[in-house]
Structures are given as structure tokens and as C-alpha cells.
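In the block that follows, a single chain appears as C-alpha cells, in the form predicted alone.
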Amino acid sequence: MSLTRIHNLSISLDGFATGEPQSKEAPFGHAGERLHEWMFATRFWKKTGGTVGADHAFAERHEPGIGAEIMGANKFGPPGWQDDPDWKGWWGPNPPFHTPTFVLTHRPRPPIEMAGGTTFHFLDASPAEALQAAREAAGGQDVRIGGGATVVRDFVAAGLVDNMHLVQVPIVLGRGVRVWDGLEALEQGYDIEVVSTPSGVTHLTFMRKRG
């Protein structure tokens, strides 16, 4: 069966991974890009130039394997986007998903094929009726768990995710959306990893214990 990954969630030392409030001018709140500030450095994001180290061996991760994403409401879009028919997501006309990706919504719409093989599918659906959704999507390939934070809490509290990826920013941000509440004692169920880079972050795998 194909796994169920997270990469490159971005979070401060205390547990956020957005800011607030969320608009379509601040897409993470008063946090601004400074959790993604590692990533920008990297030839993963920057195609030509920037760095090779184990940022950017962390953050290429991301793609490979990947036949289907989930999301939530507001990863596609900011508050409100759902009275908006003209909404597409923040990514313009050819989205870096290239799969089809699926959008948990309370308020569904029909399906929107895009430039480069992304297809967004809006579902009403629980964790578990979305992964079904996206498996039998991927074609045997994995699926990624795109965030924001809720989802992947949601995801992870569900014993959904197979294989998470976070990055942890030295910064506080004090408010947002937080990561961690409601998973106690997470650690028992997975095995660990940390990797501490020159540019200040810290990489943290799990990946889930079998047997």
C-alpha cells in the first residue's frame, strides 16, 4: 500500500506553523515568510543557484513518489475564498502539484483542472474518506499531506501518516495555528530523527514504528 508522507512543514519553537490573521495579503498571518526563510536559501526552491547542503537534501524530499495531495481549506485559500467562484489558489494558472490534489471544504464545488496536471477536487470528507480518495487517485504512488497545521493534526491524530517531515525555525510567534495540541505522547509511535543545519532550523522525521 502506498504511504501517507508529510515534508517540509515548517514550524517555531513553539509548535506554530502559521501566524494569524490569515488573509490574501498575508497568507501565514503576522509570521510573514519567516518560517519558509530556510527553504528560499535552497537549489530545491531555487532551481538554479542556492544551496546544496541538508536543507536542500531535505526539502527535495518532497516530491518524489507523490501521485495525490490533500490540503485544507486554508492552505487553497484564505477565509472566504468558498463565496469567491473565480478562486483558483494562491498558485496561479499551473499549480506546483501536478497531481490531483484533493481540498477538504465543508462547502464542495465541482473540480478544477489546471496547467500542468493538477486537478483540485473539493471534498466534504474525513481523513480517512480523503485518503481513501487520493490512494485510489495516485495510481500505487504515495500521498502527501500538504497541511496547514489542523489538517496535518487531524491526519496524525487519525494514525494516518506514515512518514512527517517538520522543520523547526528558531523564532516564537506566540500565536496561530499549533501543530502539537492534541497529540500526546506522538513519540511512542514513530522513530525520530533530528538534523540540525548551519542555517539554524532543525529537521525532525518520523516515521511510524511497524510490528
The other form holds:
Number of protein chains: 2
Amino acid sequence: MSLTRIHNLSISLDGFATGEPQSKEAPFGHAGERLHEWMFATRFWKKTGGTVGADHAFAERHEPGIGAEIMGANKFGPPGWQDDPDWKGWWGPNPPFHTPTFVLTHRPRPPIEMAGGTTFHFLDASPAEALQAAREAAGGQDVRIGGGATVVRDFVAAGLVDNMHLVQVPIVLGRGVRVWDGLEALEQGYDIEVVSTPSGVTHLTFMRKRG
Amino acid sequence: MSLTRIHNLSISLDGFATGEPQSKEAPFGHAGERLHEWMFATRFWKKTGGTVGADHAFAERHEPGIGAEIMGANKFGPPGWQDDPDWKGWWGPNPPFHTPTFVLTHRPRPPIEMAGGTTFHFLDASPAEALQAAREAAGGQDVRIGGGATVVRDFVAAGLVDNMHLVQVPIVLGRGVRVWDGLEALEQGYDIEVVSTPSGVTHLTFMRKRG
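Okay, that is the form predicted alone; can I get the form predicted together with a further copy of the same chain now?
Following is the full complex, with the preceding chain placed first.
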């Protein structure tokens, strides 16, 4: 069975997954990379060296079993990337997705085939429609909702997400895009496991209840 | 040295310390008592029986060394209690404070002496002024900021709080009074320790950095 999964979405204590304003120079706005330092310390990120404890164990779940990713326009590029016909994402010629990757945008363009197995497809579609397209492309594997926060919110609110892993970092951002908005009573649909780790972050795992 | 402390302030994943609307029948609005169930299970609350693990250990820190409490008008009574000359708080003739207790309100009234050592004083004052009054009444002991969330925010934002203990409960309330608003970059002033416990809650301890 193909699941829909979210991994490693880092949020502040006040629930922001990014700061503001977002730009090419500051993709996460005033948050900088403070939401992601916990991951930079892991072997998952460093490839050699790094910690191999709980933070690493959670982080590396990002990869296995994923056959396609869906991301929002704000993850693919800075504001206005739709006006740049040469923009191919932040990640260089070999993006770290290695699967069909669906970018939600109101201004779709033809697919872009990158090295390493990543092909960017551009869709102007509802969450359910996008998920159907990604599911067909995933070859029976799972689909990852790659973010940002607004896309995560939309897919969770639409009841499309099976597993969600959030990482709460002990900073208060005060402003940005809040992952919780519109998700009142989320606990009714999910079993929730919470574990804090020695690095100071807290991993929240949401597992959809089966009826 | 007399410290200013906050204990057992329970919040939802999205940071709300109470739901809405607040009323005499529903002091925490649509949150009901869901934010406090973790505490009801402890010996601190039950007096006999109950758990004596991490949740209890945190909960019972509420009491020792406290010489006075400051609370907001919304903790003392439901909306409009100022119009009821007989209102003496939610807690019956012997309130659980057992110290001078300062209620912040724009409509102060004469002090009310209760059984068990609690005397309610009513102040229309800034956080700093209220803290000075409570400090003088505390007899060298610590002052507890008893909540609700707006009072906690005001005292933290004014730089008056030494220790703050929050308890994050895995529910998403969606609306209410959010404890984080106005506290951007709080981590710059505090060392923060985070621990999740088997009951599913996460204890956040903020300890003011000394310059």
C-alpha cells in the first residue's frame, strides 16, 4: 500500500516552518538555517561523520520507500521564480530527490529532467489531484509531501496524509508561515508520539488512525 | 534571592493556553480540561495515589518556596466577575494559594481574606509594579506568575521572569490565547531544556541566562 508521508519538517516552538521575508538570499527569511541545525549535525546530512542517534534515525526516514515528491512553489524557488525561464530549483544539476517531483504552481511549465533521476513536473492542481498524479508516478512506493508549511497544511487538512514527522526546535520565531493554522483537532485523526532528544529538539510523529 | 517563576502552564501544540470562549461554565472554552489531564494523573493533584514520575516531579515544583502569586483577571473569574461584588474566585473558601495573591484588574476592589492563608489583593498596575508589590508581600520567597497566558506573556515580555515551565499537550486547539505571541527570539534570554514524558506531554523549562 502506498502511503503519503511527511518527514523532517522543522518548526519553531510557535509553529513556524519558515521565517519571513523569503528571498533568494534568505530562503527561510529571518529564521535562517536555525530550524535545520539539528539535521546538519547528523550523519544523514554529513554523509561521513555526524551523530547516529535519535535525530539521525528520524532524519534518514526521509528517503527509503519514496517514489515521488510533491512540493509547493515556495520550496522550488524564491518569490518570482516563475518569471525566470531558466530557474531549475535551488539544488544544482543533481537534486536530492531522485524521483519524479511535482511542483505545485499556478503557472505550470514543461517538465525538466535533471541528473540523478529527478524530473520536475509542474502542476496547477488540487491536493487530491496532485497526489493522484504523484501516486501514479511513484511506482507503488510512497509519496512524500516535501513542504513548505502551506502545502503540508493543505494536504493534512484535505485528509491525505498518513504519516507526518515534525521537528520542534526551541526557538521562538514570532512570524512566518505557521504549520498549525487550520488544523484544529488534528489529534482526533492521528495517534501522536512525542520524543525530545539530547540535541534539544522534539520529534512529533503523527500516525493516521485507521477506522 | 527572590525569583519570579511560572509553573505548569499547559499549552496545546499550537501554543494556546486556553480555548474560547471562556465562561463560568467553561473556564477554558472549547479546550475543556484537555490541557490539564496530564496533571490530574499525578500524585501532586490526587494527593493519594497517582503517578510519581516526571510529570509529578515537575508539577509539584509549583508550590515550594512561593511567597506570593500574581494572576490575571481572567484567571480569577469568568468574564464580568467585576460586576459581581460577591465573587471570590473559583476555588471556594480555602483557595489553593495559601499566600498573598495579587489579581490584576482595571477595576480593583478591597482585599479579600480567605481561609488557609490566601488573601486576594486587587491591583490596577503594570507588570513591574505588580511584581514589586508581590515581592514585598512574599517575605523573601519567590513570586509565582499564575497565568493566564496574557499575563504570562506580559511578564515575560517585560523581562521579569526567571524560570518558566510550560507543558505542551499533543492537541491542536486552533484558537484561544496563544502564549508565544510577542515573544520572538525568547531563546536569546533563556537556556531551554525540553523533555517529553511517557504520558505524551513535553515539559519545556526556560531558565533565564545570567549576563
